[in-house]
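In C-alpha cells, one chain follows: the form predicted alone.
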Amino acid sequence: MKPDFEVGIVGAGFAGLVAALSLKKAGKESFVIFERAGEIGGTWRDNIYPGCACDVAVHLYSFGAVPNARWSNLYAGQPEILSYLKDVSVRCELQKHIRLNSDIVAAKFLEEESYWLTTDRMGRETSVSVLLLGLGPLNRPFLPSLKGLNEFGGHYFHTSQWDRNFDPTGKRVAVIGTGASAIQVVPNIAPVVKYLTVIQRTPAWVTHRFDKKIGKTCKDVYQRFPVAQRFKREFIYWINELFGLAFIGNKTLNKVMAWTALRKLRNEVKDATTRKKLTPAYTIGCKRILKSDDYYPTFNRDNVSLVAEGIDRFTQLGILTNDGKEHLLDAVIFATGFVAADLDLYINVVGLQGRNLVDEWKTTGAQAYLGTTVAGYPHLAVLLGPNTGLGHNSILHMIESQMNYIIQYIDCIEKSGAEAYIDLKESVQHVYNERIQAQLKKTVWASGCKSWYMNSNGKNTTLYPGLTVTFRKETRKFDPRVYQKVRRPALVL
C-alpha cells in the first residue's frame, strides 16, 4: 500500500520549516507538516515573556533563501519573529501542507509496509515513507523541586507559560534564575515593579550584545541589492567561527573572551560586594555565554536587589533564603530554563522489532548518526537531534547541514524500491558516537561545570564538538555504505 504522504514533519518551528523549504527546493511536494498548536511557530509562538529575543543576529537566525529586508533591529524580539515564521509560510506557500492542531503521540514503523503510521491526539492516522521529528530541545519547562512552594500564596509560572493578565506594575517579584531568560525579563520589569529581587545559583558569563536599530537607508540597501545582505551574513558567520575556536581549545582565545566579559561587569556594576555574586567562578563557554546591553546596569537600580544565598523554601508570604531572610514576594518567575539534554520527545517512537527510541535514549543516553538518523528507525530523521547543539553560531545552519543530508537520504530509500527499507548500521552509529564524546572531552564544556548540556549521568548529549563547517562538510554527502538495505517481510494475507 502506498503510503499517504513521501515526507511527515513533526512540528511547524524552525526545525520543520527549514524542512519545507528544503523538499520544495528538491522538488518533492508530497509532505505534510503536523503542528500541535493552533499555528506556527515553536519557541517563538509559546514564548511571550517580556524582552523575549534572539540572541543571534537576524542576518543568520532567518532562512538563507527568504531572507527579510526589513528586521527592525540586529537582534529581534519574538513578536518580530513570529511575524517572519508566518510570512514565510504564505510567500513559500507551505500552508497547504500544514495541519494545524494534529499532536502527534505516536509513529511506528511498519516493516511489512516500509513506512511510518503517525496517529495524533484525536485518533487520527496517516501514513509516511519518511518521518522528520523537528519537535526543537527547549519545549519542557524545568521547575526545580523547592519546598513550600504550593504553601505561597502569591502568583508563580514559568517563563515560558506566561500569564499574559499578570501584571507586575507596583508587585514585589522575584526572578528565579539568571540565565537567557532571565537576563531579558530582569531589565524589562525592573522599571515598573515596586521591588525585584533577583535569585542566582551560578553566576552567568555576559558578553556585550550591540544590539541596534536597523535604518531606513540600510533596509533599502537590502531591499534593492539582496547581495548586501547575504554579505552581511557570511561576515557575521564567519566571525561567530572564529569564537567557536574559543570553545574547541583554543585557551588563548577563550581567555581574550573571558577578560573582555569581566571588564563589561567591572564598567556596568557599581556595587563591589554585587560584582563579586555576578563573578562566574567556571571558564567562560562551559555554561551558555549570555548576551545583554541592559542587564548588568538593572543592578544598579534602588529597587533591584541580587540573592545568591540559595533558597531554603517557600513561605506563604514569599520565600526564605538560606541566611535566613524572608523576601516578601507577591509573585514568583521561574527563569529556570529547559531540560534539553534527557530528550523526551512527546511521542511514542516505535522502531523495528518494538523498539522504543525514547526508552532507548533513556538507558543510553540520546545518541544518532550525525545527530540525524538512528539505528533500528528505518526512514526517521531527528532535526536538531543529538549532539547537534552550537554555543557560537545560528543553529539554522546546523539545520540547513542537516537537510541536505536527508534530501540525499530520501533520494536513496526512493531507489531502493518499495520492497526494501534502509536501516543505519548500527556499529556506524556507535562508533561515530564514541568519537563525538571523546571529541568533547577536549572542550569548554568537559571543563567542570554543571549545565543543560549534560544529561542526568553527565553525558553531553546536546552539543556538537566543533565548527558549524566542520559539521556542514561531514553532511554534505550521504554515503550509502553506512546504511543496509533490508527487504521487507512478506505481506500475509
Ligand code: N01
Contents of the next structure:
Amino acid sequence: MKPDFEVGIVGAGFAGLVAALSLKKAGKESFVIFERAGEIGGTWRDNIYPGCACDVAVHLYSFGAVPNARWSNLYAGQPEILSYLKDVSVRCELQKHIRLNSDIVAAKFLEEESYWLTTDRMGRETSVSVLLLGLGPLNRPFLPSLKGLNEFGGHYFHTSQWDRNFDPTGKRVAVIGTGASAIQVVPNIAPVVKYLTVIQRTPAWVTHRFDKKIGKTCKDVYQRFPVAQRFKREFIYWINELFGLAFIGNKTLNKVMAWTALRKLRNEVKDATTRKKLTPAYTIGCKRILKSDDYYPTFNRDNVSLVAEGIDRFTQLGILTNDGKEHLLDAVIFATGFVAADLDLYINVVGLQGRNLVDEWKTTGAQAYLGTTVAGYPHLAVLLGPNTGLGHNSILHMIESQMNYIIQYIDCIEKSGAEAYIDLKESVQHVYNERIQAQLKKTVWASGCKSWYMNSNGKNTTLYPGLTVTFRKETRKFDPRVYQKVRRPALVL
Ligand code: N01
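The form predicted together with the named molecule is what I need now, so please give it after the form predicted alone.
So here's everything in the complex, that chain up top.
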C-alpha cells in the first residue's frame, strides 16, 4: 500500500520550515508538517519573555532563499522573527502542508510496508515514506527542584512559559539563572520592577552585541539589490566561522576573546565586588558565550543586586540564600534553561525489531550518523540531531546542510524501490561517533565546565566539534555504501 505522503515532518519551527522549503526546492510536494501547537514558530512562538531576541544577526538568521529586506535591527526580536516565519509560510505556500494541533505521540516503522506510521494525540494515523523529526532541542524547560518551592506564596514561572498576565511593575522580582534567557530578561524588567535580585550560580562570559537599527536607506538598498544583503550575510557568516576557531583549538583567539570580554566587564560594571562576582573562572566558550550590551550596566542600578551565595531554600515570603539572608519576593522567574543533551524525544519512535529510539539513546547517549540518520531506524532523519549544535554560528546553516543530505537520502530511498528499505550500517554510525567524541575532547567544551551541552552521564551529545563549512562538506554528497539495502518481508494478510 502506498503511504499517505512521501515525507512527514514533525514540528513547524525553524527546522521543519527549512525542511519544507528544501523539499519544495527539490520538487517534492508530497509532504505534511505535523505541528502540535495551534501556531507555527517553535521556540520563537513559545519564548515571549521581555527582551527575547536572537543573538545571531538577522541577515544570517533567516532563510537564504527567502530574504527579508525590512528587518528593523541587526538582531531581531522574537515578535519580528515569528512574523517572518509566518510570512514565509504564506509566501512559500507552506500552509497547505501544515497540520496544526497535530501532536505526534508515536511513530513506528512498518517493515512489511516499508513506511512510517505516525499517530497523533487524538489517535489519528498517517503513513509517510520518510519521517523527519524537527522537534527542536530547546523546548523542555528545566525547573530545578528547590526546597520549599511549594511553600512560596508568590508567583513563579519559567522564561519559556512566560505568564502573559504577569506585570513586573512595582514588584520585588528574582531571576534565577544567568544564561542566554536571563541576560535578556534582566535588563528589560529592571527599569520597571521595585527591586530585582539576580541569582547567579556560575557567571557567564558576556561579549559585545553591537546591535543597531537598520536604516531606511539600507532597507531600500536590500530591497532593490538583494545581492547586497546576500553579501552582508556571507560576511557575517565568515566572521562567525573565524571566531569558531577559538572553540575548537585556537588558543590565541580564545585568549583574545577572553581579554575583550573582561575588558568589557571592567568598563561596564562600576562596583568592584559585583565585577568580581561576574568574573568567570572557566575557559571562554565552554558554556555558551552571551552577547549583550545592556546586561552588565543593569548591575549599576540601585534597584538591582547580584546574589551569588547560592539558594538554600524557598520560604513563604521569598528565597533564603546560603549566607542566611532572606530575599523577600513577589515573583520568581526561572531562567534555568532546558533539558537538551539527553534528547529525550517526547515521541515514541519504534524502528526495526521493536527498537525504541528514546530507550536506546537513554542507554548509549544520543547518537546518529552526521547527526541525521540512525541505524535500526530506516527512512528516518533527525533535524538538529545529536552533535549538530553550535557555539559560534547560525544553526540554520547546519539544518540546510542536513537537508542537502536528506534530499539525496530520499532520492536513494525512492530508487531502492518498493520491495526494499535502506538502513544505516551500525558500524558506520559507531565509527562516526567515536570520531566525533574524540574530536570533542580537543575543544573548549571539554575544558571542565558544566553546561547543558552534556547529558547526565557527562557526554557531549549536542555540539558539532568543527566549523559549519566542515559539516557542509561532510553532508554534501550522500554515500549509499554506508547504508544496507534490505528486502522487506512479505506482507502477511
Ligand atoms: O538556559 P541556560 P537559557 N540554581 O542553560 C542556572 C538558547 N537561547 O534558557 O551555569 C541556580 O543557558 C544555570 O547556572 P549554571 C541558547 O542556545 C538563545 O538561558 O548551570 N541557578 C544558568 O545560569 C542558550 O544557550 C537565545 O551554574 C541555576 C541558567 O540557570 C539556550 O537557549 C536566548 C540552577 C540556565 O542557563 C539556553 O539558554 C535564549 C539552580 N538550581 C536562549 N539551575 C538567543 O538567541 C540552573 N541554573 C539570545
